[in-house]
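First, one chain by itself: the form predicted alone, in structure tokens.
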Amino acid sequence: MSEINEKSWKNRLLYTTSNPADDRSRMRAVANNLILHLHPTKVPAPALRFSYTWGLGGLSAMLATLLVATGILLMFRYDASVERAYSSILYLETQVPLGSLVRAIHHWSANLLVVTLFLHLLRVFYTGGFKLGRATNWIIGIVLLLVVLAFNFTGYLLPWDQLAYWAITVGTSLLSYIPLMGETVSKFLLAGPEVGQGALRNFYAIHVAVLPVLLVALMSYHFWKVRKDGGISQPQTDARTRVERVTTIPHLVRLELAAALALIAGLLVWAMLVPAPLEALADPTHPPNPAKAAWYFMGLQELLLHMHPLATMLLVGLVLAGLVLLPRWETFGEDIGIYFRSRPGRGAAIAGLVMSLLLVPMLVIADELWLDLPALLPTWPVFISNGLIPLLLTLAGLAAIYLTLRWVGGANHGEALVGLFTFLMTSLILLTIIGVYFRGPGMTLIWPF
């Protein structure tokens, strides 16, 4: 009996069918197979190349699984009250066996998930994975990245230390600048005029109840849609070219298992060597100098130093809207599955990278040391002198980059978009690095080395 049960579970998890010629048996096997609910029975052999996908989708799914598992364990010892939240974390770190390790795995998995999802978005864009009917999944991927950012944001407050308290204070103040709904969202999250018991309760409820449901639902749909779309995007081939297809089991599963084990091993070693940070108990009367948001919002905080908050939020909103509408702007699908679309597209990406590396630091230094539009235009409203003018200049600069890549660089529409996208993403990374490492007391520029 035990052998029969063991074979049944193996069939559900791994095996497809004992008689491939029998279509009915094959369909029954797929219906009863957990892995083949997530993957097609066969995949193109080129899709298994690590240098094409870098395993970023699977690594992100593995990190999400680790976060759910470690998060459940942490819930057994955490107390969401301002009187006991910090002491419960301290007890977890010092008294609970393996408590510090579990918390470290949870903390670093959350940070790494932001990175892998961001890189996954870059990979999908550069290979044109949003084309040929894949627009819905592209949008779902963007929403998933925003959900993960919300996960990190709500979880950041829970230790109730100085780092968490003031990072959330800054973060919620950034939310209040969102037009129309920002103030309402900020007040709802805080449940009061400042970060306190109401905010801690709300953040905890959203973190452990609301966002997990959204994450699981979106991830399930995302994986299902990848399968319905025919698997990972691949270059187009003519009818005479035969693309080798291999069975998901064992070829794809073997690679996924190896990547998952390598990720877990690396994360475990890192968590043992670098514990999750925990500063002194939160003290609302002693703000740190400088008070910074969490690292994944530092690009936004840096941008707020250079233009009016409303203009900053409008710029961010326009970029997000552009990403959502990208499948409508770039409809040419014959270059799907080809990195950077073509050789000229690779050149456009390099041009966008170089322009960002040169322009962004120069503009940050110029605005910090010399450029002061409100002082130059003292009679103008601040929203115009420090908001509308910088916003229009930024949009004009982005348009100039696109047109330069088209007219001077000889790129077509899709290749120019690759260069513009590279400029934007590199600029976001640079602004984040500047905000994290090059801002000192009073948020002034410093040299940290």
Given for the second form:
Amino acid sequence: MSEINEKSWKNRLLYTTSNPADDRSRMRAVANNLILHLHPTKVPAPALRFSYTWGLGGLSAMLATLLVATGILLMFRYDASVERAYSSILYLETQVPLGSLVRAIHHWSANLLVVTLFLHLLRVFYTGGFKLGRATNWIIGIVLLLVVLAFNFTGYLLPWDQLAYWAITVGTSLLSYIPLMGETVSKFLLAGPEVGQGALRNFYAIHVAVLPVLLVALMSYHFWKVRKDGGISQPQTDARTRVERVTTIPHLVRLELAAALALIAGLLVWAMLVPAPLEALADPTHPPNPAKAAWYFMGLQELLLHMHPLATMLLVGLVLAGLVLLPRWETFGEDIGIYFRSRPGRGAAIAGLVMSLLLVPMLVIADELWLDLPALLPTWPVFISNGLIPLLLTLAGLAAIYLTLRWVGGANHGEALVGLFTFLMTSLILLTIIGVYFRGPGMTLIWPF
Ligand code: HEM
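I have the form predicted alone already, so could you send the form predicted in complex with ligand HEM?
Shown next: the complete complex, the earlier chain at its head.
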């Protein structure tokens, strides 16, 4: 497209004020201007296909905005003191007009954001959206996911009910297992020997001041980078194939608006029907049985039942490092923009899924009922018998899955990684489900139905 044509598009989209005195036209110009700071004036038509992105990045952004807005409203009534936190939430729930609804929207948006971000990460991985210069945004995305988990973790304590108190007691004890820095981080967060006023003050400060700044800064960079990287990933086309481009306004904005409105409507209805939970006032002398972490950390808590804490943290660290290094490890760009890379890639994903569905429940049950490595190796230190050995066996198992997909399944490197990634993500989901639904008193396995 020639420069003159491009300019005329910009003029038509930005300066729609036929009459400068007309306020509506001016407002439209301002809105268009804002939109065109976030988006380019034109986008490739295939990028608008909903079944490519599922709108997950945009929905996450919408949820983050809702969280900040409802969080500010909650701050007007919330009191971060051990004596008054619970009663301020009760007051908000029962006395403040729409207080219960605002709290429910905040609560459910926070939970949903963890889900949409996880799905967004899956979408980006499966379409190879982290390749060809998009590595920085992939890494920023991982940090964003950690920031959102930290938001949820710090927010969990604030109502100061039994659920909050004990989930954070379990959560901070998990934190202390992080090698080298865990103890220091946990001590800093708790600001005392146990969860108390110091912890509540710290969690509140981090939740309402530190994390929002980080979130806004990282999200702004993330969006800017999507633009800088030439928009979202697209299947490669040869130079002669012309990809149709359509104007952002109205084509893309119309879709974004529809998705945002559907999300807000759904959330509103849900929040009206299902209030945010609030248990009895926190009682440090009466732990519930079982004492569980928040659901998004239950995969980790479940893993800790099977492996020494240090080995568990090493495994989590290695998987995180693998995700961060992924763009260096998988550089083949020809299959970008294609879900699962190829047909064999799809087969590898199914293989990873099936292996995980079979292996994870089997191993959990075997470890619960029969396997007792420390008893089998009584003279060995527990860190080795119940830590290093299961860790090395797990890593060997992951390597075996990758090599089987390559050598037996005939997958190339990228396709085998799709299988391995699917195995890992399915295992995380399964461990979370087992931890949430299949663990009863004393964290023993139960049948929930
Ligand atoms: C608050 C958190 C996040 C927000 C608001 C967000 C938002 C977005 C949006 C709006 C896009 C444009 C395309 C789309 O909608 O899918 C995008 C693309 C992208 N996101 Fe995120 N994202 C977040 C977190 C993440 C996470 C957790 C990852 C992965 C680890 C990630 C990695 C990427 C990458 C690599 C792209 C470019 C993908 C492509 O070109 O296909 N983002 N993000």
